[in-house]
Amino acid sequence: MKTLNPNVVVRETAQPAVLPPEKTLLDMLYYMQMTRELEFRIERKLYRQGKIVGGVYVGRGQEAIAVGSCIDTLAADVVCPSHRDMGAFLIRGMSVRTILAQYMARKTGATRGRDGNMHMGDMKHNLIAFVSMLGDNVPVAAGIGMSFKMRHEDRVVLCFFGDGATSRGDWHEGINMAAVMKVPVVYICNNNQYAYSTPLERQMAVENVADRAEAYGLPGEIVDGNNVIDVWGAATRAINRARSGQGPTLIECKTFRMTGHSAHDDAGYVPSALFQYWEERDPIARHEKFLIERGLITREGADEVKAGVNREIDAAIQIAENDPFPEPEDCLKDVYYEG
């Protein structure tokens, strides 16, 4: 471990001092596989078949971040995901069928057919929907955390965003408010090196997103975003800190976006060597290797996890494709007050 400044900690990838329970370690593999396979079907199959007409943004290569952060959240906690955090939706309880119906604009989707995108949430699962102005959820999370503090509730907010969002004004305002008020929020940055096509060095003069924490008086921690156990460890520390009344933490997860910004983007502006470098650090392959070496699963067992995930997705697609579209007049429901 090395220190850049008193408030920013960089944790080197090594054998962690504390590991999650064995069941959690195995659940991590399931949720990362489900995230990747579900997004593969959405982006590479359904979108290209013309069954999805909205925007498609996936987090291939970033699965460890949402999974490692959310896997130990409590039902009463609140999660504010962004557009590359599919694992958060799955862990919090949104079904695969609902997610697929959402993308295919079916009535059974999270927005009941109003959208065909990741702009979805579900208050039953304490999932807060986001919009395209990424970074807008940062002050929202601060407000939610403030309400928990005022009510003396033992609840924590996890708020996700990308590196590009940290260059927006509302991000800085929200972080500052959360720090001043010492609200129970964990801010998690998916630093995947590109904000659409803008590389990190062209959008910020500091080396790390976590360096920005010091200016607002909250701790920042940098972790390997492609190691699900490292992410879990950082999130656990930050969640415990928030629950104990010590305020927010900023976690920067170093990772890489193994696709273009969206399904229509071929990422031609990204040097091919970067893809090769990060492919060798694939979070799912690394976690599988860890589990096999510790005797928690066999190679055949890991393959069966993937096969089981595909069977689940096959069944959910069949159901979602047969779900009805909304009636045209449904677009006016819940828009205007009707008494």
Contents of the next structure:
Amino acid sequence: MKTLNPNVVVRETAQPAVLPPEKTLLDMLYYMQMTRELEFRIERKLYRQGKIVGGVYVGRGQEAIAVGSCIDTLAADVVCPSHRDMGAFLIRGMSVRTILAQYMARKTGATRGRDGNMHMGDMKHNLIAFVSMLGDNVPVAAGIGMSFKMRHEDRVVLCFFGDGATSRGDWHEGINMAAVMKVPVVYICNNNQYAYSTPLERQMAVENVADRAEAYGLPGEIVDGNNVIDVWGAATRAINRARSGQGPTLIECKTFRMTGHSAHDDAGYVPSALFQYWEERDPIARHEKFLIERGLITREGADEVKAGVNREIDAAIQIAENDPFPEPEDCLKDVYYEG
Amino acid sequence: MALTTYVEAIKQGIWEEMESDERVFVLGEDVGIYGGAFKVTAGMLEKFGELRVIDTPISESAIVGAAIGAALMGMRPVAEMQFADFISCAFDQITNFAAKCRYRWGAGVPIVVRGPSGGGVHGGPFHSQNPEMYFVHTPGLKVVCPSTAYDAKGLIKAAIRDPDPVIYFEHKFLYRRIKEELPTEDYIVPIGKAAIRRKGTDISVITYGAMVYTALDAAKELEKEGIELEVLDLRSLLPFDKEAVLDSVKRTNKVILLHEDTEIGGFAGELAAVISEEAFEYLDGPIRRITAPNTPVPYSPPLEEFFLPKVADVMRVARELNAY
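The structure above corresponds to the form predicted alone; please give the structure of the form predicted together with its partner chain next.
Following is the full complex, with the preceding chain placed first.
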């Protein structure tokens, strides 16, 4: 990795100096595996069976980013996920059943059928629902940080977006405002190198998203987004900066979208060599290898994690499939406060 | 007792809410040190400090976005658009983020977005617009347009206390031209309630904002001719007081719909539909609209004068309708 900007820190993957505790390392595997298997069911099974209507967007290959950055957030912290951050919902405590019910448009889903797929939020878990207008959550996160600052609360906000979102005006307005206000926000970019079919070089003329940080006066850091421990390290540093009143950080996680933009997109425009390159850097396989080499898990143990999440998903699908759809007249409710 | 101007009334309303509720804060361009382009927030920085009176970059979308984020965390932000025209820059945050949170995932967004709208001050195409209908067409928002100092104060207080996003359009032509004695005790003007500004028997003029005064001036003149106009001030457009509209029309049987906003897609069209659906048999004449023409708001005085609906327009249409 290289940067045009001498002030942007680039972290090459190496033996990390500081590691998360053993339990966290194992939890990371669980959440990444749950993300991948859950999204596999959603995209490759339920959607193709016609049990999910509309659009489906997954983050295959990008699991380390949400997991590595959210794993140490506290209950009082706030997370604004983007559309390829399933791990954020899982770590923040949204149940697999609620998520599946959301995708299957049930009354028991996170939006009770009002919205679909990754557009989930729940104030109980301090999860802010994403909207399709990319980058809109960037100024919203700045405002959340402002409220913490006003009330002298020791809380931070994590805000996620893709590389494509950084072309939008809201992204620039929001990053600038966060930097000016010095609010406790960690901005995390999943740079998966494609915005739908448009490759990065047609999205921006700078090499890295993080190169933009300098222009707004906040630190930028580039990490290997397919290494969950590297992501964790960068997030930990940025969260600590935010908590100690030093303001926002922009973390760019280099990764790759191992699917099309959405379930209907075969990604025929992506050169197959790229898929192959990134397949060899699969974040789950790498983390399994790391855990096995460190003696923290056996091969069989790792396989059992995968089998275990699949059992959980089976059980949740059973329930969610039998959950009711909303009543048609529910359409009219909750546009405004109803007491 | 001192008279309070319309602009001072808005300030008083925000000030009192900030005093009584520490969740309330203001943010916007030049609202702090400068006290706002029209001085709505003058003195607030000194009184409430820089954490609650926030000068922001020129970023309308981020101003509203930040207000949304703070509101989701339980705050009550009042975001200023320096001119209501600039609200177009924040359109997405207002209509996609703020307006839809409650419906989608049950999260209330109690923000107020306020700013000076309207013409008559030679502001030209970008400092004179009436952008209310963009927002009236967005379920999940509330839209208010006060015409009196009493309402300006009562509606800003109601807007701040409202659990949903409220777009508050103040009319800059009225800022210092309108003054009245205000109650000393705390009061609000409920959102969604119209007010009859003049009782009349012959024709209902249904209007809002600065056009209330155009209607009242016309009524005064027409009185001499024996034509009695009733002037109904909507005060809120979303939700609007349908009962008051229908009640007035059913009593006078003739109606003029008057607004400073342009014609196509203006609020008059919606009112005309409601009246013909629900009070058709009470009508003794065609529903008449008086609005600005379908052009941008022009700058040069003769052009702007032509653009804005005038007392003479109301008088002409009222005479025609009276003779119908």
